[in-house]
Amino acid sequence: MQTNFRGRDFISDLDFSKEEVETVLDVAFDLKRKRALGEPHPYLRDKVLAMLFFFTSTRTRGSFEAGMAQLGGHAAFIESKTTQISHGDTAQEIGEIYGRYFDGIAIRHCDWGVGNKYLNEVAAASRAPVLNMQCDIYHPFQILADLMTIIEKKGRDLRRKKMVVSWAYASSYQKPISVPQSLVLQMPRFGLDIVLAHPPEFRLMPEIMDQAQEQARKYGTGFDVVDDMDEAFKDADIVYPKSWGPLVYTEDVEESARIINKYKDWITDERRMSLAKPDAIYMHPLPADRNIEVTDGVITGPNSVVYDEAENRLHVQKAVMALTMS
């Protein structure tokens, strides 16, 4: 067990090693425990994160407020909106304050090309940990959460485990490509193997790919890159299917939601779930584009373990924040 937190930014996957990672499992795990047997666990008593929002949520602010609270501290909810960074503040002086009103800042900044720059500049000023609820390029909790729920559903041991990282068409908007990125940056470190599956205008960060790269090699892991979902999907142990943006490929809006509209068969059913293992598990971070990128009897059916991985934000966040803001 490492022991090694207090005090340090959780921005990217890769800032945490495997053993860290698995520290804050452990942790999670003890946390669920606790939480469902009603045993008080105030670790953070008298402890206040500010959660800064550039970006909607459901999920994200639920379970780090719902966390905090659950840990005896509190969480101030924030929408940038209603700030004066719009009027001058900068993240420097965001840093400088925040971290000297607050134990921890949190922050969720999706805008491409600006979000992780930003959660950078605020850390680099700031006495407080920061803490990455999502940005342009990871989304470092969400993962941990699918592992914790791999992990519940197949085993702590992932070797030789197929998991399909696939693209998805979604109608709704273009959607940040932060949790593919962060999902084959930290999944091969487990053992597993991981086929990533998308058309090729949906390619993934080259320096991101190259550190996913790496990490298979280093754990001596599978990793492919294919054009073909059906061909994905054959014997895979999970699934998970997620829509994002081209934005890698351009930045041109209209242009981006042409080449969305040629890939609406890119769509998760039954069909393609028969092409999986029988017991294969369907993974989305939510929300989903019910019926253009999954079908509800794909989403709502017995293969689906969304809820599970939904539930699990709040343990992993409850972790990393104990173990850092303590």
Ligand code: CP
Contents of the next structure:
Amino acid sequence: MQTNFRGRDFISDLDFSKEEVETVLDVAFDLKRKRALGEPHPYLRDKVLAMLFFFTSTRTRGSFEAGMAQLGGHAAFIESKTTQISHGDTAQEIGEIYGRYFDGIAIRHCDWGVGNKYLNEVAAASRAPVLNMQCDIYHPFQILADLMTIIEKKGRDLRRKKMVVSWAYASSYQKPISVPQSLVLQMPRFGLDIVLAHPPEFRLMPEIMDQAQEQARKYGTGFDVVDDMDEAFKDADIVYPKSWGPLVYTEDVEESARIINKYKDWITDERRMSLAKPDAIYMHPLPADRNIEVTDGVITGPNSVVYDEAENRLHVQKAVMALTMS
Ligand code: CP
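Would you generate the structure of this protein in the form predicted in complex with the named molecule, following the form predicted alone above?
So here's everything in the complex, that chain up top.
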């Protein structure tokens, strides 16, 4: 078991080794058990987390804030528009100053080409650890919660289980690419065979694909890319279809909307779910565009684990905060 976490940032999925992620999961399961039993676990008494948001959130804000309180500390919600950042406070100043006030700085900044760079600049200047609440490239806490959920549903031996990470049509807005990228980076380390499905314009960043394929080679797992959602779903154990923008292909908003509208049939419905194994689980980080991205029947049906997934955000985040901020 690797236990050397104190003071460390968690920005990319691969910042923690596989053994370190196993430690995080062990702690998360213990914290989940303690919460179920009503056992106090104030590992972060008197510690304060800054939560700096440049983008909206339901689950991330709620779970980090509740998690800090349950660990005996406090979380300060800071909406970037209410700060002096637009009037000149630099990333370096946020790191230097907030690093002195707070015991951890959690940031959500999803702007394409900006967010990850911002987090790393804050981290370089901060004496407190920086935690990634989602950037333009990664969503590492979501993927830890997903992994915890998969282990709960499918057991610890995930070798030869087929996980589909698929693009899905959505009309609400161009969603970040960070969830599929973090999934293909982290999941091969835990034995899952990945099938990545998307129309050609929705490819992931080439450097992320290289890293993901390297992880798959290292851990002896499958990694295939297809452009057919039905083919991907066949005999799957886990399906994780969600929308993202064609950001690698084009940054033009109107062109993106035209491209997205070509693929309205990329929906997860009952017919498509029937292609997967009968006990396949349906996963989604939420929010979902209901009856556009996924039917109500699937997302509320017996194969859906979306609420357990959302709950597990709380437990994995508490584990990482307790390990890095204590
Ligand atoms: N899954 C997720 O990150 O949800 P929020 O955007 O609501 O935080």
